[in-house]
Amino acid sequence: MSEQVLHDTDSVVLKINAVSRTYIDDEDKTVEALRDISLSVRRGEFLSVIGSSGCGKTTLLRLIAGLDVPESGELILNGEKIKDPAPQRGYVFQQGSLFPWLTVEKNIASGLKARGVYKDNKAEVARYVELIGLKGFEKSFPHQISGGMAQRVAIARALINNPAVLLLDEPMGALDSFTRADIQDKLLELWKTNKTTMLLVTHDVDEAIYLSDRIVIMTPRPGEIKEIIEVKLPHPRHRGGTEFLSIRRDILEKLHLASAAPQPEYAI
């Protein structure tokens, strides 16, 4: 599958080219999670990527983490080929995974802890906790917090350290709606400030167009590129709205023709 050419090549942070991925699974059956993937993704822009369970999304996003490798093509970050983890890609899970004897500010430094950079870079803490809206709630250890306290931990934590891209597993997929929609606007809010390039893996169609600049569909397994929608509605959008839910009706269409079983062939 072709990717979506940008003539700009200096915009470009992430190069994912001609990535396929297979494994084992508990049956040692042969499984091919992503096939022939290849995508720019432009330095500050917001991209999600959708598709059916299955479809190798989170495979995608832990191969740019650098938790995993493929078996054939490369992605390269700011030029330098990705073979292991490193905090220039910040990773946020589903379920937040805070450290349970942290408390939150001390969850949001360990980043800064572990690279030994905590000292010069003490003051970011208590800005990150500002910025994420849990002033109050330093002292506070995650059984304390709701879920959504959480996550906005975990983005901050993940933040703090500057990665050049921040890679969003379904962050907010454990949520309800009210918390989901807070922890959407948050983010929107960390982007625009901080101008970090963000990549969010979701199943929420709506997510993705009230968030994303582009939106990757991706079909079910093997996992390959089907299309990539731009999303050149203004901030705020309002999910009400016309061209919005003109977006949503293409999308769904674009997602049910891409799980679609392929029709049999017949030799006249």
The other form holds:
Amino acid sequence: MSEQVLHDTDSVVLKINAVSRTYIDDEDKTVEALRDISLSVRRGEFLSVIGSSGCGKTTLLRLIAGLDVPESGELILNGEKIKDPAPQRGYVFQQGSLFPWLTVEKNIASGLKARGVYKDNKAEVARYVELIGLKGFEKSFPHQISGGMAQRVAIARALINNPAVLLLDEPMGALDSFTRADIQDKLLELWKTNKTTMLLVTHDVDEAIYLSDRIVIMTPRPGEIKEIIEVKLPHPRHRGGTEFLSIRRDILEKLHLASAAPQPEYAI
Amino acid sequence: MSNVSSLPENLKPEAINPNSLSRDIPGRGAFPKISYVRYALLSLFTVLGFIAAIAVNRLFPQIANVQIEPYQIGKSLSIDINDLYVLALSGVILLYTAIAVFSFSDADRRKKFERRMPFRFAIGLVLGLWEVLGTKLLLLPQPFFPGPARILEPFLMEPGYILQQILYSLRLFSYGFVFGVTAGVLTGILIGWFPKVYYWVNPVLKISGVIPAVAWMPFALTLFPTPFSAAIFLITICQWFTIASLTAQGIQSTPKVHFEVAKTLGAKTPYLVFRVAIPHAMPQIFTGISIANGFTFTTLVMVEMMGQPGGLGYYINASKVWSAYYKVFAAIFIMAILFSLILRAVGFVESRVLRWQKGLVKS
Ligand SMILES: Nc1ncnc2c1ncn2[C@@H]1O[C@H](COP(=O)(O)OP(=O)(O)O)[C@@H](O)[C@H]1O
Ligand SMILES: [Mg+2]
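Take the protein just shown as the form predicted alone and give its structure as the form predicted in complex with its partner chain.
Let us now look at the entire complex, which starts with that chain.
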């Protein structure tokens, strides 16, 4: 059975209405990082955003997180306009976001402490240590664990606040492919147990297909949504399966078309 | 019973070379494979210099005419500087023997012990030579360069008085340290956090930071009611400016991603300051304290030499007036030990607090 059935796909958790954001770069040129983006994220779905480097994926996530504000348009989470960062929108950065002065368990607990929850978090932290498979590493410091472990801790730290949506900005981008596959499965597992809405930014097509219910394809300069593709394959998905490969071909074609447009000095 | 001949060639017992094992197993707890004889010789040479120094003291004829007076300790005990000197050397020998025994079971410590052997051996020889030239033959210019035993004389002559001076210095340092570190960290946080404060205060800090604290002495002595409080003030500003600028640097260099992570977790300003910026600045704060301690020792001694009723600097100054250079040496000797103990204590706290830093933990 397809996994989406388990989740309530009807209601919209996050609504992005005609959002635009431009930046002024170092040479005083305006860069249209996002132009007129509209998107509805369904409650409980696993949504991926894919596109070449510089097409505004990070900008989009930062707007949702409240770390940045749009020039025009608005973002609405559960009926409320997004203004500031808040724990109901968890954010996992690409890498190096753990507090190096805190142990694994204290990094996870910092998710609770940051918003002022100090009491009785031991059991909850222990549960997440277990969930991400880091039992025995509770007292390790970030520099003592691998990059893959560190990303799992970052995910746990964001998830411990039970966010309405978890924003993941290429969390596996800096990892080797074995570790990456490992974390992808962990992420699916967490998604199933916590039923958190996931919004993953990636530039790995296989990763997007392996994980997502829907894949948003973005094109750069200006950053726009080109197409949204539904992936109706049951989990666990087989990376070599016929349907998997045909979706893959489809997306690659679209991405290729997308990047066929002339890109001046910004490439990469 | 296992059949040895069925084992692969390289796992057969005779294939294991005992000589290669002795070097290839590093680390704590590994059974020491170095030769006992070699280690015993190593230990012997470590203390041999000091044994030689004792031998020189006891056996070398006292050719020059040098007055050596006995001091009464308690009711029945009477000892002179040579007795105390031999006692001290014996203490050093005992200490190094203990270190030798203690280091034996640990490869790292053993290596360190081995590395230090020539130096320790040399110290003993130098002491012996010094005694020959400075006491036995009296060839060194007197009273500027007394022999090693003579330098211990103040400890027999006026131990209570010396202790008083040590405590005075220690008290000055402690007050200055506590005030200086507190003020330094607090201003550093303000400068590092508020751009406005940075704009106005940082240039002032930069300029006053290069002025040696003792330059303020005339003001300090007139503005403060007692020489003691004036000295505390001078030592405080020594610590203050250095620590403030380094704390500010540490706060300002906090990666943006750490603040952003904290914000997405729901953190407000207090958390960002106390749980993100300050922990990040900790290494720099300790760097600041270490640098400041260097300035502080200089300032402390100068201040004591110039206008304090006590302290080791005062003791040096007062002894110089009487040409009692052996007391000057004694004070310098105490300072060396006292100041390195202080640095060690700070280093110990630092290694605890910064346990999270890469490279600081030995695992
Ligand atoms: N703070 C900023 N200042 C200037 N330009 C920016 C800033 N943030 C992003 N940009 C520009 O906006 C575009 C989109 O960036 P980003 O959202 O990081 O893309 P992606 O994450 O898809 O690689 C890029 O051209 C980038 O240079
Ligand atoms: Mg990006």
